[in-house]
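Take a look at this one chain, the form predicted on its own, written out in structure tokens.
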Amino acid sequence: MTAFDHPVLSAWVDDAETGMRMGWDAELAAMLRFEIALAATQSEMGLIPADAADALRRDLDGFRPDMDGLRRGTARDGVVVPALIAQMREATGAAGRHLHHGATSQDVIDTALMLCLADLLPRFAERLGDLEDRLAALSDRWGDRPLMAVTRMRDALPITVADRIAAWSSGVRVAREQVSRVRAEDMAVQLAGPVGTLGRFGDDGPPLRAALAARLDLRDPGGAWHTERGRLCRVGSALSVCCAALGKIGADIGSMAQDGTDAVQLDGGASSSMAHKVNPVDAELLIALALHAAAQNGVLGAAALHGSERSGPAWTLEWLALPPLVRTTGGALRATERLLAAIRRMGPRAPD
């Protein structure tokens, strides 16, 4: 068990709506919308015929796999697909012969991630939009008290709220750009069959994957990335670089909360002990993430290492990686939320 799944540190440390969008659910059904949008571009092409196409459409909606089903057969092959198409091929009849026709695991599966993450990544472009909304509008409100600027953990020389709230706005415009550039360039398309060739459709395998492209609204690679995973170390730079940003805040914000500096006033976070104590806990929860997403970001570069045609190894530590990257990064953006909200004042408290 994460912390993510934990039924009670869920609720501080996870972000409810992100958990949605990248869950088993948002999973399976992008697995599904892949496979009919396969079926109804390649019968649009004369791959396949026009009504299996259809069939397998009617019947594929609202399906739900046997879980146990799939559970058995992720354990004796490594990867989830071949046991879902085999139970999809049981609930479409006589059309399921045309099912997954000419595709592999590696394209379903990377597929239905971009499809996932090209939902969630322009919701957390705009959240970190919001943010910087809140920031401007603490900044109008306690800019111009003073504060003192600290370098390398020591007094430096006097400024004003408005310059340290500047850097976090800084901070956080870029991880905006940074994840609205990765969801514009580099969610897309995987297709390309057994050994990364679309070997089985000759002459027709490009346009095929650029037809498929363009129904699912992602990019056209113009080859297989089943080895070359470069957009997947940009998605999971973005996510690092947006929890930086955010741990920034958090890590400025616990530092005037210190005893003795006074240049912020926070609600929540009380002690089981002390009474008199506010623990200014969503800063800690900022810092603590930033770092766990360093650490992810770290393995999954660490796993764009895909030898030969496929990596098995590679691709595990992919799924290992990236998923707790993402839910670590909504996790953040919820806390920064929570502890933007919970200010009540910035810089010295005013004078008696």
Given for the second form:
Number of protein chains: 4
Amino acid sequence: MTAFDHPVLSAWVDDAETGMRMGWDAELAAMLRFEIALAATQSEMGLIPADAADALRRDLDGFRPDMDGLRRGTARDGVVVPALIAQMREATGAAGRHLHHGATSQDVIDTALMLCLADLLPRFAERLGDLEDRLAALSDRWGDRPLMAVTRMRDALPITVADRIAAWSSGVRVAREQVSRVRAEDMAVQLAGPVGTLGRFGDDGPPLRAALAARLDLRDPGGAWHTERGRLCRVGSALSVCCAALGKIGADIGSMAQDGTDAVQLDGGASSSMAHKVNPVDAELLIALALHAAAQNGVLGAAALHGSERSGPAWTLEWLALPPLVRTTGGALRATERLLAAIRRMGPRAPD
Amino acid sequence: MTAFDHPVLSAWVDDAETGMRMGWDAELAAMLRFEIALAATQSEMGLIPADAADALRRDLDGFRPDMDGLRRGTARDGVVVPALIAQMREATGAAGRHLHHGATSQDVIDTALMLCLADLLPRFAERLGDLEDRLAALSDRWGDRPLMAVTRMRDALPITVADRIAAWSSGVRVAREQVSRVRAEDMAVQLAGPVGTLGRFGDDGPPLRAALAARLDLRDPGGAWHTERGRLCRVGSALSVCCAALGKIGADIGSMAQDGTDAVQLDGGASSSMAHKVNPVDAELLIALALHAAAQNGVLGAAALHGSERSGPAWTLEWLALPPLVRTTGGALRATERLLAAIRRMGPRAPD
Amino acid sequence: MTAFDHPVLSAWVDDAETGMRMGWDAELAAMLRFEIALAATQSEMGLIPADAADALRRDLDGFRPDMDGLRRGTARDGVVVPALIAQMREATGAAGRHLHHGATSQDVIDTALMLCLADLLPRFAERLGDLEDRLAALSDRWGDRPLMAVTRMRDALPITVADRIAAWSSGVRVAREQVSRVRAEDMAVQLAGPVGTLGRFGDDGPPLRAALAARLDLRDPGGAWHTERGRLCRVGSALSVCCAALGKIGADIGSMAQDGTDAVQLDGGASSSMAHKVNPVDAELLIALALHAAAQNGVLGAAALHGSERSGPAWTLEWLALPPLVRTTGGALRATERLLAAIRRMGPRAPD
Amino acid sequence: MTAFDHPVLSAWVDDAETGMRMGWDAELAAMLRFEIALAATQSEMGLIPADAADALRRDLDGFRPDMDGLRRGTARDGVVVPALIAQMREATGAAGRHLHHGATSQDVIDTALMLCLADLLPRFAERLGDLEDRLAALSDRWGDRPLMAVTRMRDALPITVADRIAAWSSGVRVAREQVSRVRAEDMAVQLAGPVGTLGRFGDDGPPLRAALAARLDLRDPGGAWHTERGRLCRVGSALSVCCAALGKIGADIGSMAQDGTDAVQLDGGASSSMAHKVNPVDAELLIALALHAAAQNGVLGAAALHGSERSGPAWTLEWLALPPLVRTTGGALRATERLLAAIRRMGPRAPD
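Same protein, the form predicted together with another copy of the chain this time rather than the form predicted on its own?
Expanding to the full complex; the earlier chain stays at the top.
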């Protein structure tokens, strides 16, 4: 089991909301939404019969795929779409042949990913905003207490708790802005057809893509991004920045909780062998998640190297790298929420 | 969902056997086995009452943990062991207080990991050996056919199919030897107590550890390896080497399957938009898995940097990195098995 | 020798201009510029005597450091600044004590890095723009020739050379926009003092930082970014995206140059053993550089995890990761320039 | 400038001996040694005229290449060998045509790398052994002093300085054993010819390779390893393990030096703004180097994925990844040597 799907460990490292918004149900819903929206747009533009979209929508209402079939198909095709489309066509009547018209598997998968991210990233931004509020409240409560600044692992000069929290808030704000920006700028529809040229539609191609983008509340990328994955790199970078910002909070609270420093008091984790200890395990987790996120972002960067009109290896590597990065970020948000909520005191034990 | 636990994608990228041998049931069984074996050894050595081990074994027969409790405990403690031990003690009578005697959470988790790996790695080695057999059979069948060697992306000089397969076999053999070696040399018990000194046991400590190792069919490491993770780095390196060797087979078969080369014919995957195509998706997958494995091995190396007597961040990072690396390797084995089985022809379409 | 500073290999993998703009002479000049500008701004604001800045500028005109002294100081202090400031003070008269007033080592190093990047990134953007022009010219010359699209390692449907070049151009344009954006938005002064609070200056701190930023043509970050390295992550992401875009050109040209495809003809590299071969070595290099850049960007992300008010390990890791990433990007630009210039034909050997 | 070749920073992060043993002069000497040994072996076996090797050795005595020519050749060929061989042939008389007989560029480069590593790794092992001696001496001097064990960032139970040093020694010993093992087992000659089959030599091929290996004091790999890079992965893993072990010493000493702990006293680095501070900069450096090494080892693993008979991208990526990893290890050794030498006290300030 990877940690995020582990029946026990996930309770600590994972975030349920993130798992849900990026999970299979969300993916499937997004793929169906793409196909329905594509047909609706094509019906409106006269590219498929005017009543085909309605028929498809009606026929596919309540569609539940045969999972075994999807698994068999994915193992054969390296992507779920051919099997899914086949099942969808079976679930529809005559209109089925208008489904997925002119689209390719990557159009479905990439757009569905964008739809899921477009749903998730605003929640990440909101939760980062909530963390800023909590940090502000902590600063209000404890900010004027003295703290010894530490630079290069040594005590430096006196600062206040507010000074240190200000650095955390700055990091969280930057992360929120980055996440919001990629949501606003980089969530684009993919509609480019088998070889990226949207060729079947001739002059209708660009307006079709634009109209589909509008319908799905995504951006019109102005062309194919089958092999141009910069937008995913920007998502990855924002998430990595986010995990680093939260990781710093963890690193600092972990240090502040050390017995020799005792500049924070936490509720927290137990030891199986030393009953007196309260381990700052969420602080530790945040450090681990930040390092993990950075590495997965590196893999995502490698996955951005595509060849020809569609690179199976690169695209697959992206599927291996992005979900853990997203889950890591969700887990870091959750751990930070827990950690800040566990703070009982900041600054010296006996206030000045 | 990460790809390995994804309800659909896992059918392609994952290997069920690997998931099972490294899954929660296996982990739990290994943790129970550690605790029972520890008690048995301690009973024999007179460190706990002579009948305590039998009582514990009897009381824990059929023990099934309360998963919600384990999840709550793990979220609180950053490790499942305190909650698990508490549940185990509840399931036992008076002997319960002799459970986990002198051990720490990391002793349980690390040893359980070793037990799972010790179970899995021989299977990896066997499957690599089977692949060598399949390669030998392919070489027997098609080996004398001509092939154009390719160096630095250009045709070089004529070789034979046997020459290319020999390079694959060499890689698989090296991988098998590496995997076998880490199984033989690096699977060690962990028993070092709260701060790595096995302190509670005095002079009985080293013989206790040695006897426990023997009972669990693991090596006696001669000391603590709470913070010395070289053995896991060696496991990681072997798995990364394995994925690279299998990735080469994928890369080569993918190239050979290209239309301009046509030096292999495969059964295989479909396109949602181009019915005529057979995509070498397992070949592509192997390339992606090799790059993924290498990166996860890099993360595992970062996780080897521990501080003090137990580093929560480093240990947690290891939990994030190692399972995907193991699953990636399992997936690569499975993909190679499928890919080699899908070969219908090697060498030119019309044999010389 | 690392490849970028290797006396022979650098001729292939490195870009001289990048090495120069990020080299020691540029760094030293930027550090001097920071100190002079800081003094000038402080003189204007009355924070140091009005004539101190002029005296410092005069005394430091033509300043050349004692390199052995800098090396000894850096080995002792983990950063060059204390030794450099001491040498600069020796080179100045009474005004020397006003040098570096209220600043800390990280202010100097970080701002100097920003100044170097602010000088380099526009050149990267220009060169990317030039590559777009070259691609446009190639498309004009060869674009209407037929090409077989390749998806998932198999021939897909006919496209044109122009279609494939359009994908390259799209990637290069996106890279150029990213690089330009980080230049425009993320190049900020660092002035925060020993513990990030700019404390010595009280209410004068923020206007001092703003005025210094203006004088250096950098942005005012509105606070310390000693431990908030998001801007460097964005630089890293832009460079990684850039290398991926150029890497795709390499991967595609390498594939097109294959003997079975022969869709491009290149001038190029020789083999020591096979005189008939022309190896597309710059195409290969671009693939390697893209993978390398992605990994270094991952390291840069790990370096973004800071602790306390200044993390020596994180900052040092940044120094290890960023320069190779920058050099890799320079090398990729240079290799692409060479590769596109080496194209003699695109599309089939005998034009349709 | 990358840090290892930086005129100032290298004084801190680099190790001069490592730079020298892996530097250009060493590389060139190793390539010449390969060619001379190849000719000598071929003369003995009658594969080239009996006097050719002597003539070549004589003619090449004192050979110094034209560096500009090598740079031009490398930029053209993606490898130095064709230009180097051409220059060597110009420097020799009639025997020149027997130079490099049946070998390919990769044979020269790979074997030269092995020769350099075979020279360097024993020094690494020796220096690790010296560190073990220093640790033993520190343990003798300070080992009985009390120390508070720290697990999961919290004080755990009392141990002694000797206990902590024992963990360091264990890591260094394991690293030394790993380094020694790869030196003993993995340093192999490469001689496989243009396409890895050693084809030109027929039945003489294997004995030629074996004799050459013996002459160069390398192992006979029993075949080509042009595309099977497991031995380099094992080198990389050993170096990564080494850096982690040394990084732990750095992490621990950095923590022990903290003001709230004060369990070690060091000579050390200054701050440009806070004269009272002594920064444990070598401790910090060791942490950074360990994380850097782990990541470069990940890149090396990616470089192990070769395609066809010689993959230019993979081979080039190896050249980008391995030297920084080696240099990082050298730097970590040097930093540990400095750090241990700087220890003035371990344990509490006032001894018990």
